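Just one chain follows, in the form predicted alone, and it is written as structure tokens.
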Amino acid sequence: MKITAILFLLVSGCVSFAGHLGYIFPAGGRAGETVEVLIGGQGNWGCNDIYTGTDKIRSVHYDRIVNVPFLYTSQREYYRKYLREKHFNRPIPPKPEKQDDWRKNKMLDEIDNLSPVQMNLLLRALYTRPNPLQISPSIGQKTIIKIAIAPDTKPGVYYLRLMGRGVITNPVPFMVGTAPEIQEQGYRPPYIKKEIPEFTLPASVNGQIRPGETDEYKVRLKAGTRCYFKLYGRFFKPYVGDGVPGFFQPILELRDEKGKQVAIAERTGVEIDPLLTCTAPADGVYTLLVRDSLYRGREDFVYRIDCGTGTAPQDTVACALPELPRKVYLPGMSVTEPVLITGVLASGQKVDIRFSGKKGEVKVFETFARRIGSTLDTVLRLYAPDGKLLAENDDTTPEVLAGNAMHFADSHLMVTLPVEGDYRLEMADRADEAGKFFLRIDRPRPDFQLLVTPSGLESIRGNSVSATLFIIKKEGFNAPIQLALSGSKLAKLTGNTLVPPGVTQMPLSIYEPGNRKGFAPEILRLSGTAKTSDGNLVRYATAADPAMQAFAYTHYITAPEFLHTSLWRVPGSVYPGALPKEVKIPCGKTKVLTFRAYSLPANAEFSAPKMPDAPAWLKADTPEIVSKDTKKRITTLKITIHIAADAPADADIVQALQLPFQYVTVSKDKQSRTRKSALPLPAMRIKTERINK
């Protein structure tokens, strides 16, 4: 089937067609080498290249979608025997005469020239039957790529996406190192002896944990060698939607030649991925073991271990601390705000700070501990001048779960002081841990953050595409935010571009004209500007992609860039400015909007509009065709929007509408076919108002 035909089979012509990238194995490579990787994902049919944000890491061979064979008994037995005899350099058996149930497959046709990754897939298909309980459609589609890493590539973490003609996936981390690369043995049929990879330090070890599996590696160490093994597992896939717990929990263990445990690591501080450090007690060949804590396993339980001597490199923790006067904590100290107090909390210790306040003053108390990599789980308690507990806060769970954190252990209090006097602030740790902290005592500083999803936006030329914008508000912020888009010569915001004061989530429409050349992705920058008592605030949106954890929780995994590309045109488009950016509708009334659409099929039939996340009091009728200009291919439409009588007065929301339609095409051989598409309308601000009787 041609790519152009695939477009018409998709559910809607105005939504993102993004595929999904689930895992990359191996999850990295050595600078100056070419590595063949297996990628598991879903919906990546249009992809034929990779995007990493640098020309230092590029694809030199792309095997689009690998069709792994499922064979019936006779064909399966023949190819098992074929590969076994070939392995021992014995005569190849002839094919049986009866091949009625044999399946045609490219991998079987090229069986003598398969790459190591292809052969590993074939062997697993021949010797294991898939367990439906372990199959995940989100990683079921296989792609094989050879990636060339330039010799001068800087070691570190890069983010790899699959891309094609207007298609781009979510990013997945890909690590580049300088040490020799070690990889676990692939699938081993019964006639191949088990081989445990052996290495010396330094090295980068790559593997996958499958159900019930424990991976083993041999490492030669000399007595007195201080060594480290830093495993990255959950780092590559922070959340698993169809598993409990909803993430990979790797365990590292080192044993000596007699099988005695030398060291074991289950995590690094509060991080799930473990760091194992030890001093080798004697010369010898040690065994490094990797497994899941519950002996679970699946294809996307991918890991990479940085192995070296000396002190393990520390992963940097990015946390912007407020620019306030700093003081070092002293027991029982008195302060005047604003101030940022720094110190180290000992196990079982409490921080005790005093300050004076006036009646009606609003004070903010905030801890920075977990966000800077500390193990502290802080709790704040504010005591009034009479000694009574006035306010308390343990954790601050945000409205939007963004990033890899699952426990938001830092505390935040915003309190209006009831009387004038001397107050006491106490900070403690829930688990009596020890660790570094920063404590902010300040006035409220209204602020906001922007999060836009998906991180790879695919629009259709001549139309707008909708993204979702989350507005995370802090310390009483409630001002309107003006949005702006930069980074593209063609793409621009359309429809409503103002975030109303009470809105925390809204659709965002980006329009792509039809005169772009090529499909190369562009890096967009979305900014928001708001006026506050502290002056104008300008904040740039962080791109992210949704991921589910343990069947229940939706997180947004942040991405390094907000990318945009475009697909071909599809039938029907609405140009910017065709509809008002804002409409006011009285409660219990309707509003008729008339607009023009271009290049609609002559036999297009509309159905009920789709309004994602619309409130119950907002409805819209099926669009009606008012007139057609067949020569100019212009169709005038009208749509009626209803506001329920019980709608809240003075509601202020932003809504995007999608108008599904179907039409019939007739092929050259006179075969008719019903196709589906949709007409996207730019995001519109809808305000309700109460009618005064």
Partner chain sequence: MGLRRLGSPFFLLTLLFSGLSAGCSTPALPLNERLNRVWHEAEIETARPRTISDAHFLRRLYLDLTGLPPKPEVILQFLKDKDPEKRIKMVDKLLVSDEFAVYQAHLWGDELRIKAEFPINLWPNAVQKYSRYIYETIRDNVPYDRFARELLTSSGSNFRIPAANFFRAAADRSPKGLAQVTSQTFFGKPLSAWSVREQEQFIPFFTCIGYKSSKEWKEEFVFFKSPAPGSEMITAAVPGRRKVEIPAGTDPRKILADEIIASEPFAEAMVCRAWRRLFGREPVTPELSVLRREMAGRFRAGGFDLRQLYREILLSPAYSLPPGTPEEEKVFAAYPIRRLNAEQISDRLSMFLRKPFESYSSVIPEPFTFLPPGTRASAIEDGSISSPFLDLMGKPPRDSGAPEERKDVITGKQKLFLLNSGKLYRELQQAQKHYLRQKNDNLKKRVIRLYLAALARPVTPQELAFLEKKYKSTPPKLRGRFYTDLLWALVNSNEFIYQY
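I have the form predicted alone already, so could you send the form predicted together with its partner chain?
Only a single chain is listed, so you will not see partners or other molecules.
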């Protein structure tokens, strides 16, 4: 009963839980071993397991940690002394009689049976005091999980999420390797000498950079050994919202026995993390140093270094090149579309291409350089037959920032040719550097991409839940897109499922009926189909989670799957079909929509509806209760939608209204409590029109 009450409290507070997984330390393990990891996150109380997409990596022990509170002197000194005496196998001091200001904590109660990770947390709490200005709530909630990795697990990157009944977090990479695992030494109190971990190649080194820390390792190398140290740091957490600069910037340094620098590496223009390669100049024990480039640090500055001999494994650059006839670049060459020109731009040089065009013809010029791992920062210039500059493009920064890229260095031009004649296309590098490139000269090929967020959708059974869909349009694409959902036997799209032509961001409603059994997450596939002059285009949505960089930019970190999980009903639901999928409202007019809600608490009181990202010209009144059927628990509601007189005449948008309400419950001991919830309405297409007088 108590558990049910707690769960009820949890689910009634909000529609979606949106737990957050901040970091995993260590960020990987060895196949065939069990690794104890510390996880930092926020709002993950409903989680009790992990999701990795494979049954070869599973949790065998899940322990939510209650952080050790601030301890006053007598208690802190007692436990410091307790651990010190225990370490030296000396008699344990008795507890002082006066314990008025002593605080309770599970780890203190179980001080003799703590795991290494727990002991590390306790020692830090006893000996260090965190700077209150440096505490980040997004990684404050700790969880310790023992993860068993099956011996036959394929080495590579897996994505780990925390999950529970109806809750699932964002994914964070978790790496599986075959080399021996080395871990930075945990916190050492003053009476224990800090030892520097030593290893030989190959190895996987795991560490965490805390404020101002430089981690040190000893690695034994033989003269002439070609070795690599490939660090993954920003890879695990591409952006830190409350950090400036907004991500971990690791630096790797290798020093010889005399302390002389042998090699140093940091991120490059293309790689987000450093790769240090070198040939050992002599036999010896070298020092490998890891730090943040600005000597910052916090718990989610987690890294893992793949250390080995020979050539470092290359990360594949994921960018599909268009399937077009290819030509190798020759200076001053004349081409006819479509063509994909390939070449290497020499330092300080420019690519010079000629082509003929007719008046009114639309041409597309696009470079592929940074996207294929080249350092080029291209700039495209199109010159008219009379030699005048017709168009220029440097970067193509999209409206939706997806992935790790922050500089969209490739160029794109779409130009309607003004006259018939011979045109000249010039491509240069902004920094006059050399690099490989592909240059597409083509007609426009309208296309689109879909991005859905969040990647872990938590819905309430018997209700609809909103996800956000971004539509990234290319080369003049402006057709409606019909959405479809697959992968679930029960969950389905509800409300409006058509992306109107002008829309680039819209809510997407997914309805989960109340008869689902079990809580296992399911992988959804969202597709969009559009008709273009090239035929039907079908594109599948990429799932992503928002992440902020440096308090300033919102990026979307792509996830391997679009997961869905659901929990029980909460008070109040609206069945699919209760509202029209589409309404047309003249400018300056209103529209009253009547619908029925089920299982709404009898004393529910609505407040002003919430309309995320709604335009200023769209308003909605607080819903009114029209009638109540207490026997069937059906409430009829009406809501009035207003379109301002100055609204655009042909607006076509999609909105999913949230109707917040509060109600009062009375417990058995007659204590009343006000609770809050919201009634989610399915996504609705709203069109405006101008009435001619």
